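Here you get one chain, nothing else, as structure tokens; it is the form predicted on its own.
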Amino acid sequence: MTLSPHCYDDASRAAVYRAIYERRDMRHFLPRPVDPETFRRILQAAHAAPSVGLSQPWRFVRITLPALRRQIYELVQLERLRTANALGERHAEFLRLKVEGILDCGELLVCAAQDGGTEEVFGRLSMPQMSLASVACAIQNLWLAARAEGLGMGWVSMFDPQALANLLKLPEDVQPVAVLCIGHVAEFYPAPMLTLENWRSARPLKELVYENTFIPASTDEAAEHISDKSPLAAK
């Protein structure tokens, strides 16, 4: 098969499939400050991301005071307690697993996204969800930048929205949808950490691809045309 004359040279797409598969979720932190520049250099991929209609609906605020660190810590331990009590048989369980790192990184961002409102139809008049997904866009650009720059990035979903953003003082139209841990680390986790921990395990990719319609192809049919297999497991 005749490679796009657009793609990339062999070293440079492996760095790009390196940075997707080595991509974790981070939960541990080593207590050090990130450099700067660095910083820069991440926040300015995150906002580099896809948006519908040019929208760029993410917003970033940067948590520098460590009294305003410690409520937020507190605030996702409330959830954390919600959840285990909702997780049922699974409570223990749950409650063994660590899920955050916001005391401990050396950087942390909560990410909003705010509502474009009548001004911006552009992709989102009957999808208005679009702007979620943009700023999910960014964020992942932020995960794949910080982890090509060594730095590990944890995404911590278990908050009240309206609690932190009365905490954060946003305004009506601009909703948390991330606090995000981002700092050095002692190691990448080898696998997702729910995977290490037994919690989950990832399902493969034949099982989450359809053609045409919405009617699973047989095993064999999908085993024919799609791989689990990452890029860089033959390297």
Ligand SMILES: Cc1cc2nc3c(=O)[nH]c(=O)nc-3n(C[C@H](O)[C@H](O)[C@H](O)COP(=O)(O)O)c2cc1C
Second form
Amino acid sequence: MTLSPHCYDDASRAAVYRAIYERRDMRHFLPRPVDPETFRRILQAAHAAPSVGLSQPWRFVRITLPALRRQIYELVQLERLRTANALGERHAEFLRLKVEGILDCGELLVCAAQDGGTEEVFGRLSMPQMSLASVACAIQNLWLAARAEGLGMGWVSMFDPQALANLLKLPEDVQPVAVLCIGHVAEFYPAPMLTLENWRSARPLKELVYENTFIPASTDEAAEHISDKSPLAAK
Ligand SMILES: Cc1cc2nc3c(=O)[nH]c(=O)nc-3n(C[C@H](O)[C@H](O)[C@H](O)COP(=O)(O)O)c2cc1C
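What would the structure be for the form predicted in complex with this ligand, given that what you showed me was the form predicted on its own?
Next comes the full complex, and the chain you just saw is listed first.
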């Protein structure tokens, strides 16, 4: 089959897939500052994300006060312990995992959603969570742009959102979504850290794709054309 006349050249396509497949959730950082111009570029990339009704619900709070960074770290530690207690028999195993790099990363951002309430109903009337989905798109752009710039990023969601909102004095209609650790890394993990640590491994795409109904494809032919990795990105 012929490619679309609008497709990028081979090297550009390979670069896009490379960023996608080599992006990792990072929790180990070098204590080195991020170049301000690079930081501006990746934030601009986040801001280029799609959003429901072009509502652009993302808000970024850059944390520059060391004491505030420490308070955010402590909030995350509290939630980490709550998570461990809820995990039952995997409690100790969970506590051995590194789940954030807040104190080491060069830049700490809190990403929040402000959805505009009843003013912003375009595309959200039946699904108000579309604001959250839009913010997630911005975070993914940031993640990929950071990877292309050689910077690691880690998404931390272990916190009590109300406690974080109070700490940052967020207005009532602004919900924190993510604490994002961004910075230089010694190396990128070759696979998800949770896999490397034997916590969980990823499922193949073919187990998650259905045709027409939610009944799994019963034949190998149906699943055959769904390969797990783009040939462009295969290494
Ligand atoms: C919505 C969301 C929340 C996450 N929260 C955390 C978190 O609190 N702590 C953490 O270590 N990783 C967190 N992660 C990272 C995932 O664990 C990671 O994406 C997953 O293990 C796959 O690894 P990879 O991103 O390197 O492919 C989060 C990821 C997403 C998308």
